[in-house]
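First comes one chain, alone, set out as structure tokens in the form predicted alone.
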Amino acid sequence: MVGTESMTRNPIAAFDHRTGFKLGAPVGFKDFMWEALKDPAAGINMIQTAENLAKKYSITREEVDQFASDSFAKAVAAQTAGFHAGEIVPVVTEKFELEGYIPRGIKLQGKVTEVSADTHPRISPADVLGKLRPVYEGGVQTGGNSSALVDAAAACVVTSGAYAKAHGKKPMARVVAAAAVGVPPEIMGIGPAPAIRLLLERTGLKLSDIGRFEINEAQGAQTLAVAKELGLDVSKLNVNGGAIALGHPLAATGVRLTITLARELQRSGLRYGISSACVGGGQGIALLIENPEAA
């Protein structure tokens, strides 16, 4: 299972120009990653969708602010730790070669040669987030709160227990049970909230059972509007920092997410953990895994 992202190469696209425009005409350029993020139902962007769960779950500006410089300061510790170093390939200048095909490479910028760990996270202390304007006037989401744009790729093998136990392979954990459901595209970010309670659903757990939860980081308001409606101790959640610290490379978010789950679930010896993520136009999805070791 691979998934990648190069966010930072996303265009700035004319969406208006294919049947041709009339002579002197305006031309109009639109950020593509913008125009992504618009939900053509509800007619709001994904921003407006976490301001909206700020005020259905009385979410302050300061709680956001103070939930991004904890994201950092896990991130950069776990950082520090070499936590992180043992998920990151890195990625050098080099060139892929094949015959018959044309040369494809890597070429990185300036002088660097080499990038092994996430440039990213940084210590960002509250006051300092505070200051920073929101996108939208009174609202609580800034730059500073929510996730970051970055280029990332991240990979698993997902093969069945007979296979691994016949090849000699030993999994980092194992698949339980998985659920996806829908809610409304304007509160969309509240999409694991309820597909976490059918995972445990489905699987007679209850919340306690779990040990460890990666719930993606898409905005800061949006991430505690789903522990708080789920009651979640928050002190299991992103214990390595998330989305706002480290990014949210749009397709290879959810491989990233379960690998940090089930590295995670080894380093601290514990059973089950949760990888849920909001998805917009309105889902929620979440997986369950179990730490062979620990069962």
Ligand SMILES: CC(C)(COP(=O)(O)OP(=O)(O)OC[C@H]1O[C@@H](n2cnc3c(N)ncnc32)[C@H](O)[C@@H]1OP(=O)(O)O)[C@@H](O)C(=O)NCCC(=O)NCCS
Contents of the next structure:
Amino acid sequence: MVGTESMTRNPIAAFDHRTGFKLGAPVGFKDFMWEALKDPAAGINMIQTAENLAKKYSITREEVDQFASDSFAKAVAAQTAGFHAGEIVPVVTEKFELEGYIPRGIKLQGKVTEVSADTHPRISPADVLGKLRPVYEGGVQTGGNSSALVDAAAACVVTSGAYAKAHGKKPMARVVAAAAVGVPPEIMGIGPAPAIRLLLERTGLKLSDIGRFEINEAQGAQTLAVAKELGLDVSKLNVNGGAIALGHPLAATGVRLTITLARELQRSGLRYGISSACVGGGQGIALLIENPEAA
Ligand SMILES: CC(C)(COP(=O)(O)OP(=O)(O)OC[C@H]1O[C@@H](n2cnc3c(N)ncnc32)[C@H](O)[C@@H]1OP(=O)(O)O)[C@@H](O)C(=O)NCCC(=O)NCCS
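Having gone through the form predicted alone, I am curious about the other one (the form predicted in complex with this ligand); can you provide its structure?
Whole complex next, starting from this chain.
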């Protein structure tokens, strides 16, 4: 299973001009990423969906900045302790050659020869975050308390227990169950709450049976709304930092969350963990995994 995303290389696209430019008609270019972050059904973008949740759950700017500051602090602490390095394959300048094909490769910029750590986490006190301008006047979301726009890829092997056993492979985690739900698109960020509820219902587990939660921090108010809706013990949530600090490379996030969760369950010796994300357009998805060592 592989997901990859380059948000910094998203093109500025011209959608309407394949058949040429009509004299006098406006020449339109759109930011492809901003287009991807817009919901055409609700007519709003992802930041606005979080603002809707902030209003619905009475979440203040101070709460969101504190949550973001904690996410940065947890990510920096986990980086410093070497936790994140355990799941990162360094990107280096290299060439990929195969006979009969044009060589391709990666060329890092300037004097950089290796990127082996996430570049967005930095200590971010709440009062510093509090000075950033909100994306929307009077809103709670800023560039500092929303998920960072980053480049990343994530991969893992998912196989049957029988195959792993037959080939002498020791699994990081067992996938126990999954759930996906639909929610109104204008509050898409609440998706993890009903998805986690459905997952618990399907498995007969209680919220208190779950040792760790990795809930994607698409936007600070969004994750706080999910925590409030579920009555979540936040000391179990994103304990190594979340997407506000690490980034949310859209297509890679699901695998990244689940790998981080599996490794965190191993580190802490806990049995069950849930990874979950909201999905622009109005969905929530959740996955229950089990640490085989603690089963
Ligand atoms: C919120 C968002 C619109 C901000 O975009 P942006 O304006 O390009 O953000 P920037 O990275 O330029 O950050 C804005 C400012 O905050 C500052 N900032 C960001 N993080 C900071 C931190 N941790 N500490 C201090 N300052 C910080 C930046 O330096 C920048 O300052 P400047 O304006 O003086 O240069 C964008 O990050 C976003 O949309 N994120 C969420 C994506 C999303 O919704 N994904 C989920 C899809 S479901």
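Numbering follows the first chain given and starts at 1. Definition used throughout: the rigid core is the maximal C-alpha set that superposes within 1.5 Å between two forms. All of these numbers come straight from a predicted model, not from anything done at the bench.
Handout entry: Threshold 2 Å Cα movement between the two forms at Arg9, rigid core reference
Key = Stays below the 2 Å threshold, so no.
Problem - After fitting the core, Gly231 CA displacement of 2 Å or more between the two forms - result: Not so; Gly231 is displaced by less than 2 Å.
Exercise for the section: Tell me, please, whether between the two forms the C-alpha of Gly28 is shifted by 2 Å or more, with the rigid core used for superposition. Expected result: Yes: Gly28 shifts by at least 2 Å between the two forms.
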